[in-house]
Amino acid sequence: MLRIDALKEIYAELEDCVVVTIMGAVAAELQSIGHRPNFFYLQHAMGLASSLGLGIALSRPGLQVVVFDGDGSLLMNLGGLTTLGRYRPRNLVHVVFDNESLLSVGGFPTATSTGSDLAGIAAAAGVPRTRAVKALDEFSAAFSEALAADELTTIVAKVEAVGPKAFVTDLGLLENRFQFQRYLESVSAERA
């Protein structure tokens, strides 16, 4: 499965979600499909997408938060899974695209290439719903189910180690930050 195909498959479901992506290929590919003001591309903070998503989910329980992470980023901050498992925000879906490499910084292999099971680690950390998927239809179904479940979910999606030609987005970091902040401020109080 290609990550870009997975993102295209669920893109319509992201319209009313607060979306946080990790840096690199995930951010570049999502932006290439079509940027929205509810998308925040967390640049230069590898490993912290789930932490930012957790903070938003806890402070704004009326909003559905989706975090797009990568295996390398998650492995940099495995403690983030234990924090997710501790607080268990019902409005957070954590998607980990596992390509078994640090694709955005040279393609070096990660621990998942030798058997580390991120879905198993998430479950052991206390995440109540975890799922590992390998095919596009499985991913699409798992994502839709996670949005409907009203329970913290981590989905680990195995994807090929291919990405865009460039890993930089066209949207300036500060512009994205202020646009995203304005979006969060504009969301009605009933969804707070």
Given for the second form:
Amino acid sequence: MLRIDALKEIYAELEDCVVVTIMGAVAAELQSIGHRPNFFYLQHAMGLASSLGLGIALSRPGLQVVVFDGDGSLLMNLGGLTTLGRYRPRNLVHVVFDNESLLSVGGFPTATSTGSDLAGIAAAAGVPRTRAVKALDEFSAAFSEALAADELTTIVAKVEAVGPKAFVTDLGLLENRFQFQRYLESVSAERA
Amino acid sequence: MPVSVDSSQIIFDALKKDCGVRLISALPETWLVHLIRMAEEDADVTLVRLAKEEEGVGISFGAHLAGVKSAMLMQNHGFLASINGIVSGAQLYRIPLLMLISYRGEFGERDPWQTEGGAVTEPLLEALRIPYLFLDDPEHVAQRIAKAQTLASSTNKPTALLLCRDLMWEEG
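Let's compare: the form predicted alone is above, so bring in the form predicted in complex with the partner chain.
Once more the chain from above appears, this time first in line as the rest of the complex follows.
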């Protein structure tokens, strides 16, 4: 499965979600499909995308939050999984694209390439729903089910270690940050 | 344990009543025990117990974008453990953080293991250009916390308050 195909497969479902991604290929590929004001790309602070998503989810329980994480990033903040498992926000879907490598810095293999099982770690940390998927249709189904489940879910999707040619996009970091904040302000009236 | 309940209450009231803080992230440390309990027992405040302090940067980042005022409670060694998140998260993205840092290892410290962190806390805050004030007297706690929050908000950057022994510890 290619990560960009996975993103395309669920892109329509992201329209009403609050989306937080990690840096690198995920951010560039989602932008290449089409940026929306409800998408925020954390272009550094590796590991903290899931914590940032938790902060939004706890602050605004009426919003559906989706975090696109990666194996390298999640391995930097495994403790954060125990915090997710502790508070279990029902409005958070945590997707981990696991390409078993640190692709954007040269493709060095991560520990998932030698057997570390992120879905297993998430489950053991207390995340109530976890799924491990390898095929596009499995991913698409798991994502839709997670949105409908009303329960914290971590989906670990194995993807190929290929990405875009470039990671820098036209969208400025601060432009994205303030646009995203304005988006969250704008939905405050309708949703909690 | 002679951690000051009175000073902890003054800090908590300042955060909640004067500053409107509704989310507090924390990692336990001796001087913070009463503050964490107060946050836990208050129905208006969401307490997020962390595995490591750097998570708190992400949580406060998200809370800020979502319109909720937050504060972080940590030991100075937790501040050391948070620096990448502070620099490449909060500073890069202009996020106000209100950091309350217990200042272990300063004059009067008896625990040898706290002393190296104490020695580098202020130089690191200065190197990171994070404005900071000491909280060492109950009389100025509320005012200084409010001022730190105001500056964090107007700069869209982190500010820090160093919780000092004279405020937090009653044995002298």
